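The chain below stands alone and is given in structure tokens; this is the form predicted alone.
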Amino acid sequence: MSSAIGSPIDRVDGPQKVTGAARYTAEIVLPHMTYAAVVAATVASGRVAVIDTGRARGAEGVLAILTHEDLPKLAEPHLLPSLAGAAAPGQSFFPMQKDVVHYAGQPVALVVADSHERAQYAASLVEVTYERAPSITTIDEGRDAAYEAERLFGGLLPARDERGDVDTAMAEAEVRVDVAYRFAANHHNAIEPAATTAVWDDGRLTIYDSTQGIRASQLTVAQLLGMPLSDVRVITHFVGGGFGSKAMVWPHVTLAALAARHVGRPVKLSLTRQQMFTSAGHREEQEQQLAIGATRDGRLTAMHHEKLSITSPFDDWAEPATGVSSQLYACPNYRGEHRLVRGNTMTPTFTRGPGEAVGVFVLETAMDELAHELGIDPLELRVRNHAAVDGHGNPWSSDGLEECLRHGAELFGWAGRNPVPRSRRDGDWLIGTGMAAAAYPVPLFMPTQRARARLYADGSAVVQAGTQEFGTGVLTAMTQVAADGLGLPLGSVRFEAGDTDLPNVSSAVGSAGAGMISAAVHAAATALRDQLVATAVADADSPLHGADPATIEVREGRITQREYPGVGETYGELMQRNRLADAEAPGSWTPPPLDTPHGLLTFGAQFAEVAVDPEIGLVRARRMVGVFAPGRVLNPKTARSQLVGGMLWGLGQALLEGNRMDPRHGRWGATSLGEYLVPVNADAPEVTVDFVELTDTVVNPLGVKGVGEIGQVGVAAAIGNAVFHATGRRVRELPMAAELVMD
């Protein structure tokens, strides 16, 4: 058995992160570093008639201002957004190469100085004058223009999914549940605003980025620029945060490296806080809908989901709602389709639980109406429905929901709940509690990742992969796949990533991380492995000599076989003998396909006690409990963290979190974390996470489905239910304002 794997190790990369040896990529200084400073335009539609530098340029440190008259055009200026293996721009048009401006936000200039100070006042100095064009910024501005979509996620996935006759089951149906929600939009505001130091050395570019995939980011500027791959390098071993934001390559990176090739020395370009709201992508503004239809006995028989959201003028982009609605319950009626207006905006992104965050709460707070309308406890009307295989009549690749909805229960405390509403007090504040199912989609889009594995004839081990730490604990859990892997001890092993120069791996997206990195580690370790043992047998030297290959193990570095502990070598002496200073290996595995016959979703339960003051809305979580099934879990502290985290971002995502646009001018409402409220620790409760293990032979060889994203679906769902369960009042907004829950 396995003994690093599994084990709740401490942080590898936590002393350097306490002690502050750990560099960011905005903490990144070169010699000669210059700085440079966006000018984002100010309206939401137009093109600029005039831009007056003149101030700009006489400003003390300046060395140039480049705009759409002077920055070079692009090789390939209209990219596709993608993640499969391909560049991976954030939208598909490109700022600075017209006098177009298609959102307020959008780059018009950029200023290099001598340091960040004097960039961003010389920034303020340029003076520009628009053509204000007619513009659509809200869903309710352009709902009659609204059309259906055909594919999501730059095109990876369909817009819409149907089987059977809904209709017909719909009007067939004893009990109907029908009901509409709205979201404001979210922004992802990580500690760390998005940041780029780009340098040019005899025509090699080298980019240090802060990203969730330094593969896409060398990927995106590559194509962008015309340069070939092997002249682009990017850098990232520490990102501090990044929560879908950047995984996908916005403008500012190319911009950083067409500036320093303009000035002749290293740029760094920092996003402002203000600037992260319109130039890293967000969580778009939408409405959803959900009808469902049921038998008495609680049982699903139809089932319509609908979105409509808004996107930019350039790409079909809205998150994927139906994912999890289409095959989490057994529903032999299902329609879902997606539909979007064309705003002034910028494209829409990945935010942490994409697509499902938002329709998860769509289901779970119908179900739980659906529940009520019946009479049947919320928890059994979804063990009931429970789909034993997917939308698809596939066998799930592991299951686990019934055994996380059951022990979250037993862990909060549900049985003998009084489902009445308003019906427990706790002096001045109403009580309730509440639940929801949680899933994930499992995703498979990635091509084949590669690591790699050098063992030294002391013992000692490297083991490296493209990727980068952007808090999730990559560094420890891949040290303790590859120690296993090899049979060393965890202290002999060391993780090496954050360099395109290391063999590559996908973005860290969709909870894929975990996965895809882990079994392109453990390919690469076993297969040094192997090698090694292959060299025991064959030397005649050695105590193994002749033995069957498949009888030997690995632990601790000593090589034996498995009946015969006694007989064997270590590592270093069989490598000492045979004069191998170091051995090495590389590693890579590919993906099962996208239409793999299997069911792919990660399982979790999630459960909620909230106090509400009905006389002014106020709301506040008292705790959470969430139980989750993510196949194998690597390290149950760093997992537990992510879920906690994920639980946290959730309760925002109910209570706080959200975004408006001024329609008048075309801007966002709030602009920084004064205004955008996110949950601090005052507005932490006791959160509770525990695990349902289960073994998973088909998504990757570890069986390893992620944590990233579960973590936060079903939190406001369970939230939001909870709300009614102690007002009786059912929200359907999200955040839950004051003004929602108030009596």
Partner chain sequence: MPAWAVQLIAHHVRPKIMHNDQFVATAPPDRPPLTSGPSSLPVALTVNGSTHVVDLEPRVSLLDALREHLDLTGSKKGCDQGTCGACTVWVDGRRVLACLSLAVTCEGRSVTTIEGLAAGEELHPMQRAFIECDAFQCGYCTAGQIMSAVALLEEGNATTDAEIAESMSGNICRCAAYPNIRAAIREVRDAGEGGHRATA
Second form
Amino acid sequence: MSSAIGSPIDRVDGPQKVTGAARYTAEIVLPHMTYAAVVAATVASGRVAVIDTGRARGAEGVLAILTHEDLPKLAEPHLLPSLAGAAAPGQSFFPMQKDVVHYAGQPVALVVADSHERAQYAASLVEVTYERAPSITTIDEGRDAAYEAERLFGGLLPARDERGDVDTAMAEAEVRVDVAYRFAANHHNAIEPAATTAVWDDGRLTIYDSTQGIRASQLTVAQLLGMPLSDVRVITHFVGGGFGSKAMVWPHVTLAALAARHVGRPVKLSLTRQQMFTSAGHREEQEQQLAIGATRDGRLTAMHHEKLSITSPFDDWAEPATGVSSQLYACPNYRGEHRLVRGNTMTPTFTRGPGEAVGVFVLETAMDELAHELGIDPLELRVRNHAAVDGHGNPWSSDGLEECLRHGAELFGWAGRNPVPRSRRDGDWLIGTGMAAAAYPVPLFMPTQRARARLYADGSAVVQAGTQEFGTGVLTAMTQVAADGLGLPLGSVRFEAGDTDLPNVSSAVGSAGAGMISAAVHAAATALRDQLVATAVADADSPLHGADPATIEVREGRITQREYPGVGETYGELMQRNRLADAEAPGSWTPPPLDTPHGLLTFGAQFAEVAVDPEIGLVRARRMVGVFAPGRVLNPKTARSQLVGGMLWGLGQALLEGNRMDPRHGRWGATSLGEYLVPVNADAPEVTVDFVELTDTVVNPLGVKGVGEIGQVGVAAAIGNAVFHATGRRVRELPMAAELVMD
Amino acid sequence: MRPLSYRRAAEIGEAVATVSTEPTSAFLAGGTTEVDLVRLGVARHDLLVDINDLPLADIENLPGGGLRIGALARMNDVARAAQVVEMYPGIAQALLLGASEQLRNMATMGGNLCQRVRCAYFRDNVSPCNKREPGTGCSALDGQNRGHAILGTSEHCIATHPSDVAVALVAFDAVVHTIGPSGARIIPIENFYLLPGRTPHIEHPLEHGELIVAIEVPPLPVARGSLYLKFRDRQSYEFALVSVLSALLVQDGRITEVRLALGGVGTTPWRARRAEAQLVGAPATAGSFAAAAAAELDAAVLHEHNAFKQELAQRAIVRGLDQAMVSAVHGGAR
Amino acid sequence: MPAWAVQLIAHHVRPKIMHNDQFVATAPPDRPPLTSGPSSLPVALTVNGSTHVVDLEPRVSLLDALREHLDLTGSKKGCDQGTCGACTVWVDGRRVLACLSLAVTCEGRSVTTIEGLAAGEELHPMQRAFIECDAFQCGYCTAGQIMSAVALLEEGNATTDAEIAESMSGNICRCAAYPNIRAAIREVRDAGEGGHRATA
Ligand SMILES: Cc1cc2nc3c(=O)[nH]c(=O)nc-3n(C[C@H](O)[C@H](O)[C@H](O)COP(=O)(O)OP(=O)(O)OC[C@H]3O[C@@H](n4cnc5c(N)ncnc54)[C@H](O)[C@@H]3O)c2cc1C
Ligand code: SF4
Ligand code: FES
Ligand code: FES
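Mind giving me the form predicted together with the partner chain, seeing as the form predicted alone was just shown?
Following is the full complex, with the preceding chain placed first.
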């Protein structure tokens, strides 16, 4: 009886967003507001020898300057992904506790003033003298000291994954491909720079934060400040994009709280665009190598996938690269390994498609090479090798890869493709097409998720959960879920979020948001419906008195016998008669155990056509097609948008986006949107997205696998494969800059 | 952002007098360079003299042919002016391929000529940079120099001149009209741009307080077939990796006149004089184009990450000349 | 009452739609020669048809004046460097970047922000089309996109998709709603509902 779920309704927050009425964090108005500005370290390693705040203190409007000398001591932060539902600092290091400097951009002082301009200016007057120590900021500098990591992702995942006898199988393989790739670092660059506004009232702290997880901000700040959770409230109305940069809780959030306590007034701390390159993590510089052994008829026999990347001085962080390569294809002998270099950067973090945006690029490029080598159609090679079970022999919770590949091929017009490289030309441009399979793990390591539903006697409802809207369309999708669960028309339901005073849900990261929040919202809404149905059947005055609740349904706010729709009454009638001004029910969902006997991947297929100017080295995407099997689609309109966005992120990853450290100074080369190139409108071709809808009864009650990451995964490979098809050239580095593509 | 004083000038004389007597002052036109750099702390001006009310926004035909473009004419207005499109399509194209609609609505022609380099070390306000802090060294020489110049460089600075329209203006021998504390001057545009040499902080010969009032482009039949090609990583809203202004006059298959200039590869908007010299009189063929391109780029000084531009620029020149053949002004029997 | 609150109220009781021809009519050049700063001075800003006098230091950008002093937070700050377009507003009817404009230079000019686009409750056709086409996700670039899109139709350079894409490339959308943004612009263009004109 889903009527709202699955319909492409417009975003409920659309009117607010198109009129400018939607308030983002830096736009919260509080009386006596003050403004904070961060002074960031300009060296990558060493210590603050002297910090002279004299001139800054003398500047007009300055209220306070905090440095390591006067910042209160905090509890030790321990990195843990926010989805786990505990304190989630982005790194196991908090700046300004001592004089040590571990990375350029690390906060060394915080200036509070009575206006934005004055705070920024005074920050520029703080004079810091550093004692510089040697630094390592690139893989090349630290290569000799690389070590094998034990666990990744804040300890959540093992760094090594092995089955069978890879070395023997590889040696005996009839065909081998062995590819090595280099990847420049990536920065999220959500268009809203991170901001936090903090205000204290009677020992209690309220934080307005631009975050992907209000709960994570609450847990983290409370832990660092040693406060009870009940005294820390986090509010977020709208967030201007996250993409992973707001998934963890970075030092500026707690710094804003400390500054507000210090000056006794609300403090607004907005990071500058430049500071965003050193304040909210990044996708680390990395290298990956993948060797595949196969039979002549295209069956994989051995795979060896290695990653080397650079992390911070304090955390073993690497995006896991092997979550898909270890299980997408049936291959008896597999080894995945992660090696790390310790460097002077902040701890890298989730960046859209964490791990697999890069890991699958490598996998799907190697598969393309193998297909080319064997003379097998790339799509057929995927179908032939797709595993029926995961790496542990468990069946998929739901699959759909082959359907995605076949449907995508049809939409794209893949059939009849001439596989010969450099076989199509259009004026100065060589034309090529490429494809890739896509897959992304469905995470289950979140704690119990909760929501609450309240129905008023007038038939309108408010459903609440402590999540936040950062573009995913969660407000809209959850309104749909709640309406269906309650049996109400959409217009009668308001979904409320953005406040930690609401029931707990985890951070919306790793594409987990829609699945876990819908599970809790569905539970609350149906619990409330069931509660009122129970009231009706127990009520002697109800037309439904004595009926079996299993025979009852609620539609459009009317409770009826399914078989006899004429028999029934409205929620309102029932509630008024029973003197219920409102009714309320909590709902919760506890995810399946981590050892659920199922393979958990979301699948998809990516196709791209590119034009390459081989003389100049420019690559332009002409069209892209993606087909995905994300379980149930709550709202195809917003889901499609998210997938299109993900696919265009893949385009950026393939062709434009990269940042490199200048090892001499230990600073990023690009620190603005003029230097770090993200796609603009003219880079974005028309994008076709379609779904293969599948029922998944394992991942969560509504069978939602999520669309946040899968759109991006595989795109870069499809584009790279298309570039090869166009030019006959494999570019072994992302982004594929002109100098690498030119003949 | 440092504290700023502001003065809105009503007359040219007042603007010139104010800036020339205040050592840390500057003119404020569209502000797209100035406000950005003051906010970054790279420009250390204390007083901005707003020149937007001065009557310098007109685009007029000159009596003997040619065009006078007021210093305050906005990039978008110049790009879409009928005379410019007709007589100097390369100028219009160069303008429209620069920045974004919003920026072009703000940015003025005078400001465009004076825009500062986009070298990240110059802009970060921290790294050693001879242009920002003379004598501190050049971080780009051994640093991230993909965007940097290969022509006109020195051991002291290799920053690329970022302007697109200036490339077209140098090709067309435009002249810059100024009024300064010591009177009016006319500066040929090629003399307006100074090579970095030992003094990369001095980019043009303007005295402090000398105001650009107009740019004049001489009558130039060859310019009617001019073309501006701009190559960049992103399809739009980015400075050039390399750009080419090309214009040809072809008579009986031979080149009788040519204008060729490069952007994205020079420390100044680069007039390709060597190539031009080779091309005049040569047959209008791919072979002559390639040879001329090679001659021009022979002088390139390469660094670690920008070495590819030597080849890239040659190919761009050939492409530009090739395409300019289509729109070239032809004479005689073809 | 703090200054921002007074202005907030002033703004809310006088919502006005600016038609393009009004810009000319209601914006007499009121820009007397003036020397000021570095401390604050009263600056008269005409925004969405209402004139506000605000104490501003000359260094305050139009964007910060709108957001921090007039509580018009619809215009967004994505970079403060001219590289993203989130701050796009119209000054005298032309789309410009508020982050690179000093507020004081806008005296005597007519500023229109996203808050001035709808005719009261009635959304501008472009705003409706953005909702229908799902031309945004997080919404942070959206005000800038819409101010640019409406101006683009007014400028008359939206005949082809390639033109639209090029002319909208000064507005970065990191959510990458680009194809939907183009669809919204096409929709309004094809309906002939045009540029600056609101529905009133
Ligand atoms: C994100 C971004 C992208 C850009 N992309 C491009 C591009 O692709 N191609 C391109 O060519 N440009 C590009 N630009 C640069 C832009 O074109 C210049 O910033 C602009 O032309 C400067 O003009 P303005 O009127 O804004 O100058 P202002 O910023 O007002 O002034 C710049 C400098 O010139 C001085 N000045 C201004 N007018 C005069 C005058 N009449 N006489 C003497 N001195 C004067 C000022 O004192 C100041 O020092 C880009 C800029 C940005 C911010
Ligand atoms: S290239 Fe020029 S601007 Fe860049 S760092 Fe060197 S001296 Fe400075
Ligand atoms: S905030 Fe003005 S362009 Fe980004
Ligand atoms: S909608 Fe998020 S940046 Fe455009």
